[in-house]
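Presented below, as structure tokens, is a lone chain in the form predicted alone.
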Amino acid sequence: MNKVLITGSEAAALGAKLAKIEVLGYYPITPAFPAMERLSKYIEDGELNCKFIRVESDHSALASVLGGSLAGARSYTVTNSQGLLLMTEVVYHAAGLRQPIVMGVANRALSAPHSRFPEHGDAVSQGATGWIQLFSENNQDVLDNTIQAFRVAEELRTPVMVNYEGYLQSHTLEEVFVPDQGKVDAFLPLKRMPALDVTNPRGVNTVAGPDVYTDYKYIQNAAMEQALELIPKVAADYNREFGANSCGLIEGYMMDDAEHAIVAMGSIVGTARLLVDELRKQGKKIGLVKVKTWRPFPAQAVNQILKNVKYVTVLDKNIVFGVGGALATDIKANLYGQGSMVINGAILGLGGGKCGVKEIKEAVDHTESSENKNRSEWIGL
């Protein structure tokens, strides 16, 4: 295994070209750009044997992923924010025919206002779409999220989304462990699962009428609660072949007496855990639990990790309007009536807001606080 300096976008793609895709649908936008620039070198310089597919929309690249992986391909694309937004129809295509392609997503808002800068509304924009959702805490999670997704889109046959932040991760150079080729081959063999044949030309998602459309859904959804399953075990087959030290659902750190947990996914995860050091030497029981798969939610997991805490501090750099954040929602719905606990979530790092250690700990100052039980905080205003 080699260690090389890399930014999150680099990372995606080399993720990509060890997996030895064989599709690549790409639409240029900001800042996902750069992972389809060095997928497209190694096509042009002869090492990755692949299809690029230059489209004239983001809707049109999962729509050119979605015919590659129908006829057996194994098939990538990279985008964020509002190309994200205009694949939305194809999105839903892509779960509902079950094809197991994997989508690179540079995480940036929304509009309006405009913004170029990170946070997670693109990726929540779609946690209902029926793709399975990682979450990248630096660059070598996304090397090896992306590795992995395409292991646990192939075996379920359901597609998966690796997120990673704009321009903190995209553009950031960071130290990654590469994991050998050959091992990657063994690791995640091609598996060709065609859902069309090229010479006798058949017609998919046609009309399906209430009397099977339930049974289909309910299939759909069985698949994402196995993932709760099988990501762990993937995760653990990476690690004992690489060497690696993925996390599968979650992650603790110094939670075993802790009585105040935060709770975060992605890059601030990092941030999160200079603060817990910090507050540790002195003296706070204090822990934080990352959570790489948001989607399915591992619910059971969560509620594992947190029954013993007192309090729950939940960072979301995203915004569901009128509700709060996504993930404090769902660790408030799966927690609900767990005692005397206060879980409280933060709301921080939208547009590329400040979310730093002081910002955190403001948030956890507001969890601990008499006046703020079981609300959302809005930090930096």
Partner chain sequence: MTIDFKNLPKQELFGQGNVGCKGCGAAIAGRQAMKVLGERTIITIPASCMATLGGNNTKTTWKTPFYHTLFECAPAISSGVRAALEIQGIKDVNVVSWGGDAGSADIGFQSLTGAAERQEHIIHVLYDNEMYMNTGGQTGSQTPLYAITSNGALGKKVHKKNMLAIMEAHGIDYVASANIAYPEDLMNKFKKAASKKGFSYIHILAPCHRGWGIKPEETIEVARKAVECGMWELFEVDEGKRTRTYEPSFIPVADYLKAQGRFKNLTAEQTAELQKSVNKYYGKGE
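Show the form predicted together with the partner chain, please, because up to now only the form predicted alone has appeared in this conversation.
The next block holds one chain only.
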């Protein structure tokens, strides 16, 4: 294992390279494109034996990767924001076809108005698609999550998105430990399961009548529930094999005696750690819950870790219009009837907006002020 200084884009590309992807379909979009450029360079330099399909749209990017997967190849793509929205039809379809595709998503705000900057709106828009969604706090997570994603996807026949934020992660250098190729090979044995195979001809996506459609969806959802058991196991295996410190579904920080919990996903988790450290020094019993796995939603794990707190502040870098932040909505739904804590959602950092220690502190204070109970606060307007 060696240590390198790389961007999140490079970490995503390196993860895919270590996983020895065989089909890469890709259409350029900012800020996902550096990951693809790095991968196409690996291919051109002969470091990765992979077919790169230079498609004419994001829709075709995921379609080509899906074709590759159906014909038995380990397949990967990377996108974000408008590209992900254009793909959405294929996103649902790939999950229904149970194809173990892994997709990096360099999260970016959605138009309109036009924005090139980070937030989770794109990932959240895909929350009902049937893809597993992992979030990354830092570039180490991007690499670790990408490798683990292939293992999870292939064991469950369910596609996985690995989210990392545009610029904040995609373009920011951090130290990353890189696992050895030989060990990754052992961690990710290639078991081909082509659905399109001339030696075993089958029809794929035949018309399903009302008598069977619900059953298909039930089975698809059951795989998502299995993922709640598999993801922590895969993370534990990964940590054992590579001496890493990767979290499974969620991770608590200073949660043992916490009365107030901040819950967050993505890069803001790292910022929230700073605030927790600062407030702990002042004697405040505050902790942090990092949500790595957002889909499937780790309801039990979240409920367990939050069961003794008085206050929950959920940080959402996304807005579901007319509802609130997606993570806060999930947490409230899952804690319903479980306790009497105050759960406030904070909407912040949209389209690259401020979401530093100061803004998180503001959100925490809002939650504890008596007149604000179980609401969504907009921070940094």
